[in-house]
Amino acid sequence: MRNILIVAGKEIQEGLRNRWVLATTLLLAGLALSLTFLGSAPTGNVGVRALDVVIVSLSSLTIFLLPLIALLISHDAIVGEMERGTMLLMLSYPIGRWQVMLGKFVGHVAILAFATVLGYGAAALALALTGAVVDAASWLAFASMIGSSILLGAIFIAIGYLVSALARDRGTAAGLAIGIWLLFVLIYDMALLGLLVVDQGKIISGGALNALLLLNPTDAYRLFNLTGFASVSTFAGMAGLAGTAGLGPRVLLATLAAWVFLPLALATFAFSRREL
């Protein structure tokens, strides 16, 4: 555990030195504040369920932004250090490769969690300072959105590690990372929508559709935040889907957790087999 925490501390220090933490926090806070006050317009009054509208807006922002940030900070975590020669130096100490992987993971998730909590929290604080009345259910939905956003970031950090452990150079890793982002965030849903239009309910059943949605972590994240709470699903226009999808919050959370574990385990295995 001590070795893992040492590596995590190293990653956090490098994040502070490279301005990753500051840049990510300011970016998330700026966009969240913009969406908070622009997104409250549909309510007609900032004090009427404004936080529920903010949750819908921030969930859409998170799907596009956090996976990209996570991949950018993780795609060269292994191959980059190997190219610079620092990985060989690190492994000359009494530390296992799995400890290096877990330490990096803890450090990068901590960076992303700090930026997410501070950035999105600033938006909620600004909304509260305007005198908006927010009930307990909305605060719970907002807290769940932040927690699941961190989990989504952890998923793509793990995927970035898998890319980094398999790629032979940083350029290849960067290209694969961008391709993965495009696949999960844009291409997959467009292809699924086209498939559903062509199928017209003849072959793809409700269970098959649920399985296809769970194969994309961004879809699981979207369903968790937009259908898990009644007030939010109403604003998101997904109240009907919430009642018919058959995917409860526990199933969606378990899916997100599995999406963290599997790529991280594969990345650790690939790194353990890789020659320095």
Given for the second form:
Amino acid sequence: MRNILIVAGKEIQEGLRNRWVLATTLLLAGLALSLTFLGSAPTGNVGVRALDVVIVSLSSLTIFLLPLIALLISHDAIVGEMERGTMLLMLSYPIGRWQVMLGKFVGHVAILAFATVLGYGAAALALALTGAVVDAASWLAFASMIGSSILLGAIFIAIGYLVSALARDRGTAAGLAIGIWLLFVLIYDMALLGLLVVDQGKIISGGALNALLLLNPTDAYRLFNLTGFASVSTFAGMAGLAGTAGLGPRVLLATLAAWVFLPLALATFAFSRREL
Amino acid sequence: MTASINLQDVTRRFGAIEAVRAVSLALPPGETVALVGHNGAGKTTLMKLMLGLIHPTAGTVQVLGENPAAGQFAARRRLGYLPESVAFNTALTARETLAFYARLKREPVARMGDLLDRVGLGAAADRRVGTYSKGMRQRLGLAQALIGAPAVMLLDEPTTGLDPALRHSFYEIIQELRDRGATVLLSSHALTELEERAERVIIMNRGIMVANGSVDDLRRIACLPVRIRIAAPADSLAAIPEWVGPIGTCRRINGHVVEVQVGLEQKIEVLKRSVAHGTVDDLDIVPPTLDDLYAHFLMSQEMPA
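Would you generate the structure of this protein in the form predicted in complex with its partner chain, following the form predicted on its own above?
Entire complex below, previous chain first.
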């Protein structure tokens, strides 16, 4: 346990020194603030539900941005340290490979969590300061949006490690990471949509669709945030879907948790078998 | 006395290549051992096996009474390693880097300042490692290997990139460690440098250990000729082959120096004759160097008699 914290501490220290933390926080805060103030303009006087609109736009932003940031941080974690030669030295110390992996994970998730809480929190704070009235339900939805965003980041950090533990060199890892990002964030949904249009509801049942949605962590995240809270789903245009999706927040959260655990376990396994 | 490092019939294959072939050796505490061989001879592989970073294909490895690859880390806490071309994260300072490694070994971080002073990095301790020269990085590498007064030191090409003054202080530190009873294994290309420092020399060639013994032992085994350089006035130079001729082969170096190669046991005979002939200005005896021994053992493996 202590080794994990030591490695995590070093990752955070490096993140602070490399300005990764600063850059990520500023990026998320900047985008969140502009979405908060520009994004609510088209809806006119949104009044009471201002925060719910922010949740809808922020969660769409998150789906694009957080996986990208997470993969950028993580794809280099193993293969990069191996190529630079720093991994060889660290592993000659009394520390297990799984401890290195988990330590990095804790450190990177902490960096991402810090940036998300601060960046998105700034948007909510700014909104509150402008005098918009926000009720308790909306705060809860906002808090769970931040929480699930961190979870989504953790998923892609774990996937990035898996890529990093398997890839032969850094270039391959970077290419794979970009491919995975494109697949989950863009291609998968387009392909699924195309499939549904072609299928016309003949073969693909509701259950199969649910399974297909759960196979993509970004879809699980989207469903969790846009259908989980009644106040939000009306703005998201998902009110209809929310009633019929049949995927409760618990199932979605469990799916997201599994998406963290599985790649991380596979990455640890791959790393432990890798020759130095 | 139990050995700090014990290898029994260790073989390590990478695909079709046998990087290490049936190596057995035992290194006692308090001994400095030179590991010598070409690039790709298996030196680094041997060290990685001792560190437990890779598993042997066959045979057993024991370091400080423990199998280093078994996942038990008690021995690693008493082990220092300096990899060939050591690398650090460039964003952190030397002090931060050492603090990290000290924590992993559960050593007090406060003592790292002294360690940095000891390797001559005291003044640069709070600069980023990225701004360091190769020599400074090597010093930092040595500092991290010294954390916690290790009982076994594995140093892979430790003096490459160090200037002569630093080499000297480097070997002083090694000497201190050995006096305290540590086993120091160092690989190097600078053979002449190791000659006076290592009690034992292990020569590797293509994964096979071709020699293992003290420099004197190896000299005896190899029976390499001693070279005697005789300086004499130009006119009597031509006569030298006549009186040493029966013993060894002569080679003229320049206008007044002749080099004679003789067997170890005939050295005294040549000295006697030089004195008897009286025309000798000066005389140097050059015993076979580690370089010569190394070349000899490599040759004898290539062409088995």
